[in-house]
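What follows is one chain in structure tokens, specifically the form predicted on its own.
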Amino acid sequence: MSIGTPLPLPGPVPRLGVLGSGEGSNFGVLLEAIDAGTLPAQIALVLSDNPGARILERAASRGIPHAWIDPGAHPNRFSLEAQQAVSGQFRAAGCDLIICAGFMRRLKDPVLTDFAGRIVNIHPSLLPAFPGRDAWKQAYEAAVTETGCTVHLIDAGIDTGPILAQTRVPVYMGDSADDIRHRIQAAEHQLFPRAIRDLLATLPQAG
């Protein structure tokens, strides 16, 4: 897959950190990326709050420093102490920029403080349509003849942050919600690397 043409960036080598909670597809678009040369950055760290996650057996896989966070008690929430563990690794690890990849909980303070402007999220709609969680069923059950993904910056909204890319996807008649689902994954894996590169070329380089 053709993620885009090499771009070596000056200075250090960005650092990046990953936060996921699931299979880590996109994980593993822009391991691809990085390893073709076309992302030139590094994976310095992978976080989960699923201890089961696959995003972490691929970061296993190929030897990148990985670890659990216990999300706390509740089912969907992410406790204030998950939240100082994961801007505590991160800064430890030295990351330049945080990527949610498929991470299901909001990020608040002091991660939004720590690293504000510089944590990316990528979400299968048009933002600002269809927040939230299961975007591709919304725009299925909304009936629209188009969809597609957003690449932003997360802030203490729910997907309200600055718009970095989109990119469109149509939606067919007979089209079933998991359709639309796939066709949205295929047009992230193309954008989300992009969208990152073209980001950490506006940001200071660390050191």
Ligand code: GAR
Given for the second form:
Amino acid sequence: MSIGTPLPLPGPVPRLGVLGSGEGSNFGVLLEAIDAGTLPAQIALVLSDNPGARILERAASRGIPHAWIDPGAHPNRFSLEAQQAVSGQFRAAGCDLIICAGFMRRLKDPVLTDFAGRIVNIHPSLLPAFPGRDAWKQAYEAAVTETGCTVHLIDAGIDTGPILAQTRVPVYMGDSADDIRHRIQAAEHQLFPRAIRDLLATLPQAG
Ligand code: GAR
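Having seen the form predicted on its own, could you now give me the structure of the form predicted in complex with the ligand?
Following is the full complex, with the preceding chain placed first.
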């Protein structure tokens, strides 16, 4: 699928729709950046495939609209009904960009077409290395001396879309997989708000 030409942003303050499956620490740093005025955006809606995800609690505690989307019966897949619900809810909330902040299922149509070129993901490796799940564990098992994190646009592949920004993270002798994960996450928290801000700055504003 081609990612397409971005449509103009409709309003002065871009509206972000956030998808997450777990802790939501990256969502937390986006909120901090918005509060600090360094990310000129607002969070319109948070959706999760996991009813117990902490990201939903974080949204609730800030009074941000949030909902669980039933992913369907498969443990890893996201059903067609779920894809339709995500697209419908983000469109109804007037979202300009979808931000995947630790979302662990694959997006397909109609989401990919409805938000072509406007779905951002953060991934815990230097893509194209270590796509897929548990990328820090893949780095540990591959015994690399360097890994990192990547912010990229989502396309129809698994972690294959155009790369927006990356940060390198060293791996030291004696590191556990968890040490690597923590070091990557610290780098993600610096990179993610900056990469989204830079992307927003490149998108055409509606006159
Ligand atoms: C982050 O490290 C993110 O890169 C990763 O999940 C974590 C979520 O943490 N995403 C993926 O692996 C996607 N393939 P968070 O919920 O604390 O932001």
